[in-house]
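A single chain, nothing else alongside it, follows as structure tokens in the form predicted alone.
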Amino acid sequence: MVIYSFYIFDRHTECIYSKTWLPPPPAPGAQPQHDISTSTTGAAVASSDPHHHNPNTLRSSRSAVSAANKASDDAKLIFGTVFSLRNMVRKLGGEDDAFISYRTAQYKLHYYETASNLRFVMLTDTGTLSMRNVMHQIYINLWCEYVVKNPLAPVEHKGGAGVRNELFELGLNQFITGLIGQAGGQR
């Protein structure tokens, strides 16, 4: 089991939270890319001097901002997707179907929404079971015990804010990587 990335949109869609672990593997006859190491601040070191310009300076700034546009595109067009799927199959369906996942050559995307609006997004590699009970996991026993019950915590996330819980982070790592652990070890 491979586990690309993990995404939480609240009610007025916006990403509040994402994590990448591996990026999902190029389509085939791509051209490879360079990994580029960016800041998680996006911020960019500045010389005291006005008249001295570090290239590598610049070009961290630009790489940093970049990665992190390029991270907000991706949880757009995710969110997209989902929302025009989970739509699509509502009127195929009818009221009571569910949208639970998607499958492409690539990756399979897994789906699940709480009572409160929030909407799980997880990417897999595609020989992944359903991840629906893994996602409810994350949200009864991380998101609830260290973000919802958090005093300190914002209730909304206004304009993309998102969520900035170092035990929530510390527990999603763990639970993720013992997951992964597991399906290891039964291989």
Second form
Amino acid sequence: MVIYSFYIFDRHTECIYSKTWLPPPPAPGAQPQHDISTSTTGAAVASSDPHHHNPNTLRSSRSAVSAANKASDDAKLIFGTVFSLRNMVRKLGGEDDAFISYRTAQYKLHYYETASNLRFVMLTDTGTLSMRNVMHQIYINLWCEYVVKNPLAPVEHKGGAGVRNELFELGLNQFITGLIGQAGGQR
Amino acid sequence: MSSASKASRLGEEIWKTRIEKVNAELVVLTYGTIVAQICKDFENDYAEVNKQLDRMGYNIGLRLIEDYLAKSNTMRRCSNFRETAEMIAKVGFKIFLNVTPTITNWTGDNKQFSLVFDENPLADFVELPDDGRAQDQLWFSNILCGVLRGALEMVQMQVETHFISDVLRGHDTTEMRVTLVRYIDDELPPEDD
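Could you output the structure for the form predicted in complex with the partner chain, given that the previous block was the form predicted alone?
First the chain shown before, then all remaining chains and molecules of the complex.
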């Protein structure tokens, strides 16, 4: 079993949590210490003195921005897809029918939706069995416990506020690692 | 099996196996203290106190619904408002307060019902202030109206809730009226290019 990525969307259709377990594509010339602040100074210098700028700095900042854009575009695309599929499924199969998963040659997408319109999406390899139950467990044991019951977390998670807390991250990591370990042990 | 008895079995089962219990007197005293403090803060303007209690309840309801869905293992929506009423009374109130209000007084269009509370754990030991106004104006357990309103809003039902009688005021029963205003549509993703 391989899990590629995991997304949570709220009832306002916003992506409030995403996590990928894929290694990020190596950016050409990017160095780890080039964070946003150094690259903006780089850009400022470049505009005043075009001969002085370091092309690598610019490129790495651009690729960091484009990676962030790509991630948010991916999330939007995924939401659009699952939302349309879910509506189509309900139209054909009746209000009680649920969209569960689809599979391509490369990956399998699993979908789980709560009655409060929280949507969970997980991308795995094609051979993985249904992850609906896994996502239901994430909802019950991690989301409810660490996000909803955290009295200081906001009710609406605009921009993902309150979701990415330490306990939730830790719990999710442990849970997923445990799953993969189990699946590996059975082989 | 009817949905009513299924709901009560489910409520009973969850209450027995999945709920951490807390001392009832702690709840009564905590809630009583909150109401007393709000009365003080708003100088016994009981209409305002009712409003504040409802608002607190609303904020609780927004979160409590997730706990309800998790504990009751709900995977699908109720198919109609009558089923919703059953689940509220026999599962919701059962697992969080260990009471089961009676559902009654349905209107013909199935959009309005009453919950009649034979016992109300929030109101044990309570006597309303003897200032001649509280008896007519304060709905002591008004927080419950808000909880219901908030919780149902999260599962896409807009409801209106209010108490119409309370034993604390000397009525024979404690009765809450719940009205379905509308089902809320799914939100659509924003259009972008």
